[in-house]
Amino acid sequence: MANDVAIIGIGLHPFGRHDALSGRAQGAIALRAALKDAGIGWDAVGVAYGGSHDAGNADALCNDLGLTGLPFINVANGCATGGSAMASAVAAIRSGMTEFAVAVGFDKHPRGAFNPHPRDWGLPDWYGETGLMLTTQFFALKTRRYMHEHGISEESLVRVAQRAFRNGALNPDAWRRREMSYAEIAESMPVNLPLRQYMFCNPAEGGAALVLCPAEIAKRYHPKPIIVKAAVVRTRHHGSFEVFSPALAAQQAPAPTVAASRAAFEQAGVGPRDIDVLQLQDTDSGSEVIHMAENGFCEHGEQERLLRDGDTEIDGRLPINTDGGCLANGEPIGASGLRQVIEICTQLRQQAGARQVPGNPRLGYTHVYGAPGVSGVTILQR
């Protein structure tokens, strides 16, 4: 594409718990790192898109980086906030609006599960009174239904988590850096069955940032720019069963992930078999299993074999969540989608160290999913 966009700077503040730092401070650290990686100053940035759910307005970063007068747009799209910020930055550059754009996110969530208020999402009180606003319950119900329909056993849920913690142990920036045995995960405390304690990610803290520019000038600023072949966001259709859906439709529609994935592959001119390394939203083990098929990387029901045979390991044919994903890193909503992109950039740059995917990967894929049914997909090329 003549107006391709490149990522020339990446910056990450490790996810986890950082009592001495505000969420915004973690975002500022990540943004400064991304600017340094790109070799430009904050005053060169023409537009910024950023998001935070619990740590204040993202545009307050201007107080830390400098009041240059640039347009800074706050983004709020659930767990898809980071992907939405990046897609907006890509669109701004493609439109000719600016030469340099930033996508940034940070957060600092309180401990415990997300438990939002029904009325904030257009839902009646009864939805919360039944416990479904506590998202662990929704994801457990959705996973149970999916397992029943497609012949998936609890073994797959355990294997997803086991691989996540194994990869996280290789990632110096991960929060959870201890490998866990199959038995530890399979016998951990039930939360909402079939999902157990170590099958869920934790709300967390952290910051992540990207600097982007037109691909034609990218090598002036970084020796290994990463080309954005697609950056797509899609929302739900009537009949899809998503977070905060109050009922199942008589005729079910495909999830927004399906629409986003298909649009991204079409935009990039590639298919699932061309992807060398990928990131999938793993709010919990069940969600990753579902997303493997919804993104087109296997048929529904094939996940169990792929997981058992090691296809999704770092040295497998379909390496998933090589940095440990949300399960090992936690999920600060504003930053999580950008962490995915940073991991793919690190892999494509051949800078991932002990978790590096072999074979000189060329194409990477990221997928985020957020309430109340929003999905963002990017396809990146070395």
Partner chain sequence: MSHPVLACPDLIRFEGDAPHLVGSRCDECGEVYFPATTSCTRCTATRMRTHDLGRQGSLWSWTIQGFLPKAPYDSGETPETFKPYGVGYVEMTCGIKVESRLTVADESRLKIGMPLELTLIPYRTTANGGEVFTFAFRPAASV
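What does the same protein look like in the form predicted in complex with its partner chain, given that the last one was the form predicted on its own?
Partners and other molecules have been left off, which leaves just the chain.
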């Protein structure tokens, strides 16, 4: 397509804990790496979209990279910040606004679970004060109901985590690089049952950046440009089961992920069966299980068999979270969605080393979900 957009530069500051570095410094390292990968200078960039949740305004990166006067848009869309930044960068290039656009994210969270404040989300104080406003509770409640409705057992929750840490052990950039046994995960501390300690990802630190340009000129800058076939963001409808909901409507509606996924497949002109490697938001094991079906990769309830049969492993039919996902990399909110895109680019460029998906993968898929009900999906092609 004449109007296609390509990714010509990727840069990552590995996720984890980096006491000596600010979140912004990690974003700057990632951004410089992405520019170097694309072979262009910061002064060539015509627009940038970036976000961080806990580490300050992303446009402060200009103080590191250079005050070139470019429009720099701060993005604040929760866990979907990276997906939103990328969708905006793609739209800017398609509109003809600029040749080179940047999507960047970084973060540095305090240790322990996130502690959102009710008023920031339009909710009454009692909701937080009485102990109902925790993301971990939501993931557990949605998972419990899903297991009940679709016959998923705890075994699937363990297998998702086990695969994440197995893949993380193959990824030199991962934070958690130790494989864990089935029993170690299944018997870990109950955090919010049915979800246990090693079934949850942790808030972390890191940075991630992309450089994008029109596809027709991409080969001048990178020998293996990755074409963005779709980059879609959707928010919730009335009745979907979302985080931070004091009540749920009598009649349920599909999650925003379902709408984002369908729109992305339609834009790209491909279906779930065409995807060779994928990233699904795995803030916890249960979410990944649910997201497999919400994104159209299987029927509800089929996950149990796919996980048991190894279909979601690196050498399986449906390789999921080949870099270890959020579970093995942690979640710096502003950067997390872009990490997913970077892993798919790495796989499609055949540069994933020990975790490389065999068979020369051609099409990849990424999915993020964030509060208060935002999903971002991309479909990428080499």
